[in-house]
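Single chain ahead, written as structure tokens, the form predicted alone.
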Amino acid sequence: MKERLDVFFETLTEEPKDYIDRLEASALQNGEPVVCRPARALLKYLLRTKKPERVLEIGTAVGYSALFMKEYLPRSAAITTIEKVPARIEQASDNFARYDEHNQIRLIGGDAREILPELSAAGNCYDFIFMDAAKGQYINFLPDVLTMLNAGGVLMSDNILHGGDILQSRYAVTRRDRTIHSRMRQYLKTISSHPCLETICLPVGDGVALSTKIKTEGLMAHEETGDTGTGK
């Protein structure tokens, strides 16, 4: 039923530029991660309605989603995107050189756990943040992400269901995935109960969480207490 819904809704969606579909097909053929089409449609809606000027993406992969976002942003907007896998950095750089004609995208190579604190310390702020990297790291990225997200800004966290594993008991998932399972559940509880965020989780694609920063007062106090919203 869900697949039929996705296919039907896709028939109602405006087609992106041809090169976007070519990049998607190439990435899927080579086993590279790309944002799924239902989540892609939601991403386009948010960008067109919010019109953010400064966007941060955590998890570039081959550059597909950054280029997709660029197509639905004002020309004055800028995207900063982070990737740590050397082969993906090289491929994304090639794709940006070919398709980012107005140089709106800045690619930073390295581990987001090191880069995010540097961006935060430098006073960088963003209107929209797209989180699509290692799922077990979302909870570790969050403090710097919240510091850099402007009031009224939106954090979109993709693949929060991790292939449906998050719905299962910890003991129903494979041992190697239990750390991701516990960290993602902690992340979802944290963003859902955070006093500075208004969050909704949606069954779009592999699950998407949308969090709007509703205030900045109390943000640092919440982080300093170590409160994760887990009730522990």
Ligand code: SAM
Contents of the next structure:
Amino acid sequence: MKERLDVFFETLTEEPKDYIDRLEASALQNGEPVVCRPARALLKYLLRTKKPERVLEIGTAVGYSALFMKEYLPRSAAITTIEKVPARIEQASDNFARYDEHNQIRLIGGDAREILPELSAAGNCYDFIFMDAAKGQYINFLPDVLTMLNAGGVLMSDNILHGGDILQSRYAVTRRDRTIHSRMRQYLKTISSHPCLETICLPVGDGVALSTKIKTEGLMAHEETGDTGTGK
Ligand code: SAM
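Could you output the structure for the form predicted together with S-adenosylmethionine (SAM), given that the previous block was the form predicted alone?
Every component of the complex follows; first up is the chain already shown.
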């Protein structure tokens, strides 16, 4: 049923530029990760309606979603995207050199666990943050992400269902996936109950959480008391 729905909804969505679908096909052929089409449609909807000027993406892979986002943002908007795997950084750089004709995308190579605190300490702020990296790390990225998200800004967290595992009891998932399972559950609980966020979890693709920063007061107080809202 869900697949039929996705296929049907896809017939209603506007086709992106040809190069976007070519990039998607070649990434999939090479086993590189790309945002799935239902989540891509939601991304486009949010960018077109919110019109963010400053976008942060955590998890570039080969640059497919950054280029997709660029197509639906004004020319004045800027995207910063972070990737840690060297081969992907190289491929993403090539793709940006080819398709980002107005240099709207800035790629930062390195581990987001180190880069996010640096961006935050430098006073960077974003209107839209696309969290699409290692699922077990979302909870660790959250304090800096929340600091950098502007009031009224949106955090989109992708793959929150982790292929459906998150719905299962901890003991029904393989031992290897148990850490991701508990960290993702902790993440979802945190963003759903955080006083500065209004969050909705949607069964789009592999699950997407949308969180809007509804207020900033309290965020610093949480940080000062050591309670960053991450439950740590
Ligand atoms: N957003 C991409 C797209 O749709 O085209 C797909 C991103 S893929 C799901 C996740 C990416 O995050 C991988 O390329 C992975 O190497 C990267 N990643 C995972 N953990 C990371 C970290 N701690 N810092 C930076 N990149 C990370």
